[in-house]
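Only one chain is given next, in structure tokens, and it is the form predicted together with the partner chain.
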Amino acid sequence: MKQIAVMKVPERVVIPVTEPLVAIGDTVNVGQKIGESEHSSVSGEVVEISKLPNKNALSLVIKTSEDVSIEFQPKENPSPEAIKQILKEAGIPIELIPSEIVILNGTDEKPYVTANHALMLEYPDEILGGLKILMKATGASRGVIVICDSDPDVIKVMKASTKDIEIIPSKTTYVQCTEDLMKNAIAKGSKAMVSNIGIAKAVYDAVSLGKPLIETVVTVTGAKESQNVLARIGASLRSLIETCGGYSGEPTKIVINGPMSGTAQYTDEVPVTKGVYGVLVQYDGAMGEIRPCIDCARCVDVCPKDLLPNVLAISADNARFDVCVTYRLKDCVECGSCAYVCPSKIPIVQLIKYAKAEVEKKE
């Protein structure tokens, strides 16, 4: 079975750039550099350059004409320094830090996001190749891929494809999105770098094929057909959802990235950017009524950072930010686990974010 559907080329793409290298009216090709670290994901004409509402960046609108692509030229056996340069040129959002271990986070926020699962089944060799390139560039001797233990198929495929890369199964929880925890648990103090599967694939494409980052795999959930889609950077969420058969009702919420810590969007015009791996459409926005905390301690039991989320939430609600700080407010990684299990539907993460902002203001 094909794991990843390919999106048809969108009519227009919107790509945020910091410093545009092209002007309105220019024709651009797929893969052409259009900004400091941005590349056009389609071939067409630049029709608009506008300021993004709340960011200090411009957005470039490209109208697609016929899809001509340029030949990509890979460099033969590049040195670690050259790899760094290639990745920068290819617009891959990664910071290479010299380390002993490179960890790829291959876990997914199931069942809403399965992009990593699909990528590893489809491109095991490319991902391993990408990891090895990263190891070379950072001087690491150990390569690790963490995979959910509920994905035995992926673990099997990955184990069959490699001997020298460690495959570590991890308990399936939402928390593993916090790469910090993953790093501490595996590296135990030695220098480590955490990256993810999508980046590893992009690294391989950039170094071994010479292809810049113009596509990303996105899990679309809540459209008529939920599936993984290879989406062009800059395509609107709406066009992405249309690829999946469109909406199956009147949507009330569209979330980019996982349901536990993703961001709800104002409109479906928002473009897919680098780093988007999931789109979740919801049709029922009601989250249940907020009731008083009953001290059931379910939130305490799930907190990966061993905090007391109930104390944090109540203190924040009462504007006792000093109490929040004593209860290690800053350690919270905003994973959302506590709010997920709360029977009283208390918006714990929202309160914690609010407290963090207030504390920052005072400092």
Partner chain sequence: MKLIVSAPPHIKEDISIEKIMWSTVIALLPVTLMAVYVFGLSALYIVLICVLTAVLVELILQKMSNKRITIKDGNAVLIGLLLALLFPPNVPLWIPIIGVIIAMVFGKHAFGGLGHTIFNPSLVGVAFLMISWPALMTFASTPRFGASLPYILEYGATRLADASPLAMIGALYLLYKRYIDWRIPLSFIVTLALFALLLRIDLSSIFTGVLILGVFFLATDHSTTPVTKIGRFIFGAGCGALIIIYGQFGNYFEGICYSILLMNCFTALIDLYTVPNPSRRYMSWLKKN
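Moving on from the form predicted together with the partner chain, please list the structure of the form predicted alone.
Just the single chain follows, nothing else.
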């Protein structure tokens, strides 16, 4: 059974770029470099360069036509330094550091996100190939993939595909393992780098196929048909949701990535970017009513960084950002554990993100 649906080419894409390499009126092809580390995910004409919908960065608006791809150039047995350059040119957001172990986080934020599950079932060999490329680039002698123990089908497929990569089942239920926790549990003091399944697949594509990062797998939940979709970078959330049958009612909120640690969007015209792995559409009453904090301290009990999430959230909600800083605001890794267990349904992570943004403005 196919795990990932492929969305049709959208009528237009909006791709944020650091520095445009093309101008309005130019024709671009699939895979063509259009920014310092960005590539076109479609063929078409550049019709606009603006700061909308992301007011913090320029975006290229491309009106699409029939797909025409540039010729991808795979690399044969590249050196570690060559791999680093290939990944940079391909626009893959990863920092390669000298390591003894490379760990891939294959857990999902179930039930809302299952992209890793789908990727490992459809592309086990490519993911393992990407991990081995990362090991070569970082000098690591050990490769590990962490998979939820509730995914026996994935564990079986991945173990059948390799004998020299460790597959470690995790008791994670909803919240993804944080990088620090994974390093502490697996590396035990050794130098380690943590990445994810989607990046490993992109690394394989870049090195073995010569293909830049122009598409990503996104779990869409809350549309008429919840499913994993291979989406073009720059496609709007609306077009992604339409691929899944459209809305099943009047949406009240659209959240990018997990509901506990993700970010609510102000419009469904926001584009899919490289960091998007989930889209959750919410309707009235779907997540329960937000109530005042009852001081149960459940958020404190589950925080992997030993913070006081309740204090941070309440302080942020009251614009007491000085208090947030005092209570180690920047140490929060935004894992979502606190919001997940909160009986009052307080959007703790969103409030913490808000506080971080306000503190950053003043620095």
